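In the block that follows, a single chain appears as structure tokens, in the form predicted on its own.
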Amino acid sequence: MRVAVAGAGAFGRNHLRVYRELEAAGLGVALAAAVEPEAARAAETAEKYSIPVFATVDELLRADLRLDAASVAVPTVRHHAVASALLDAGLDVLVEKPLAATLAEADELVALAERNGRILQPGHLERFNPAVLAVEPKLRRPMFFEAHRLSVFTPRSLDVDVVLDLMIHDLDIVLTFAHSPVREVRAVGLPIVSPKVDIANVRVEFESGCVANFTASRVSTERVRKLRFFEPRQYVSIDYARQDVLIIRMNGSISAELAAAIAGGRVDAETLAQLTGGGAGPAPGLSLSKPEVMPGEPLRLEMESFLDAVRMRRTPHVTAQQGRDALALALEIQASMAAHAARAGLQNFFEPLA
């Protein structure tokens, strides 16, 4: 298959590395093109990976390189046109998050690859993290989630607010783990060191009863990537970036001290040997368990899911209704926080800095 990616900025040069990867490794792929606008960033591409580099899209169409699929790394506001003609010229598109900047642009998308048979899959790569992909098939009816995303401040990805930016991922993997529609949504969020929201806490409940707590920030000090939640007497606690997961098992009565630990999220491994009698085994009426997870690179593993998609026609793991969804979420939640900071007379918080 012959691939291009659209964009080689800070995504884009991932997408180029691990599809040159994939190529080197034999596995039946070939980096055909790139497109990038900024001069300098194309001729660096270019010569990187010894592939022609195209100002547009449309000049990427016009020569005619017998093109399979392409992703896009283009800025968000960019996405819904670039993808658009990507497309209508017949490729499978792998979509950077979000899907689309609107839900208008999103349902366009969908449409589009439905009416043309095209694959169009949104890049929420954490669902093909190893921990994620190891909890899927074990789930049962996760009733209360605590999902907490942080990161250093850096300059990248400020066309979209943290919600876009970071929460985004969890709101897919919450969506697609809680089965459920949303009823209801509470959001506060503030902007710190640029013009839109840079942290954010948001309450979501959904029709089943189920409730999902988010917190996203992009101004901590910390790097954090962990999602817990807890179901019929069993918690389960995803640590994305160590790729661990761990799951408590509630067999009988627990000590109250254990008890507040596991609700409290405080279940690593010292806390775990310093309550059950130091690491001798399980406290009573407990039981724990690490499923195995097959380490691997998110992204690559994202991308050689599209392909396979395209080469099978199959339905991708991760569907373009799927990213329509976490989008929509993401959209009220916007408009949740815009509400919060009317009443709350947070206007000055939002003016531009000087």
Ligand SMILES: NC(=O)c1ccc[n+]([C@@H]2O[C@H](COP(=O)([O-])OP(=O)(O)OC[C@H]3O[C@@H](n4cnc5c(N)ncnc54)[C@H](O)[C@@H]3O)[C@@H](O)[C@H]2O)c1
Second form
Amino acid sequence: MRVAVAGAGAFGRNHLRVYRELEAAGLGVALAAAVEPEAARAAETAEKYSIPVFATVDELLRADLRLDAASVAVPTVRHHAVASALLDAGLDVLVEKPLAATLAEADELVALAERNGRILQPGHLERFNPAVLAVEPKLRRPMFFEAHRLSVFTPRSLDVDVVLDLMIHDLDIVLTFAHSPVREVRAVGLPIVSPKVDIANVRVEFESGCVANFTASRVSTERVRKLRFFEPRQYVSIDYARQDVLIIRMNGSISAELAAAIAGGRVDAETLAQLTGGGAGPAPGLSLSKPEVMPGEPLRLEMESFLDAVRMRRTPHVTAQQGRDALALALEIQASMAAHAARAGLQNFFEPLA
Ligand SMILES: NC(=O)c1ccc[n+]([C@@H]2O[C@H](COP(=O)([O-])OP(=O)(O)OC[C@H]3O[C@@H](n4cnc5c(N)ncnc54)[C@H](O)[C@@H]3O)[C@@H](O)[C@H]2O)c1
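Would you generate the structure of this protein in the form predicted in complex with the ligand, following the form predicted on its own above?
First the chain shown before, then all remaining chains and molecules of the complex.
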């Protein structure tokens, strides 16, 4: 399979690297070209990978390189234009998250891929995080989620707010785990460093009664990527960065102190050791397990899965419709944040900084 990457910026570079790694591993893929309008980046990419780098997608397509598939890692506002040109040319496309900037654009991409019989996979790479893959088969009936995604400020992805930049990963995972339509969204978001929302807190209630709280920040002093959820008599904690899972099952009654620690999401190994007598074994009424997690780079797993879908002509593990649904929820959250800002008289915060 001959593949290309559109956008050789901060994240497109990872796609370039992984395709070349897969090529070197003899996995039936060849990195054949890239598209990058910025001259210095284009030259650097051409030299590093010994491939032609074009300034536009049109030039790439005119070059007739017999491409099978492409990754789209251009700024989100350009996903639709670039992905639709590639789909129109008959390529299968892995488009970075979020699928598009608007619902109309996402709908057009989904319809275009369907019409052309092409595979369109949105880049929700946390779905391939080995910790998530380890938890999925063990899911019972999650009823309460706490998602935290905090990162330090970097001047990237500022064409979108923190919801489309970071929270979208957790929205996609929780939508997949909760298996229920959204009933209500309540959200607050503030611009701190950029003119767009940099920190957001959201409460989503699903038709099933399941509730999810999301916090995302790109102006934090620490890096956290965690999802915790409760099912009847079971607590699951996923650390995306450490690729680590902890499952606690309640088999009987437990101490009030431990129940409070679990409910507060404070159950890490250290807390448990303290509460269970210095690691002498789990407290009565509890069973702890750490499912085996096969470590791996989520992006590489995502790209391997995309290439498998292309090769086998099968529905990708993350569908375009799921990318569209995550975007729809993100946009609903944005509307809720805007309504909150108007209620609270916060419009001035949203003015571009002088
Ligand atoms: N999956 C993840 O965890 C993750 C992480 C970071 C970024 N992303 C996504 O990747 C995308 C790119 O983000 P980034 O941080 O690399 O941005 P970036 O600005 O560093 O890179 C984007 C690159 O695209 C190029 N470009 C612009 N228009 C183009 C066009 N029409 N054709 C080809 N190239 C074009 C730019 O010159 C730039 O080099 C965004 O959609 C972002 O949401 C995903």
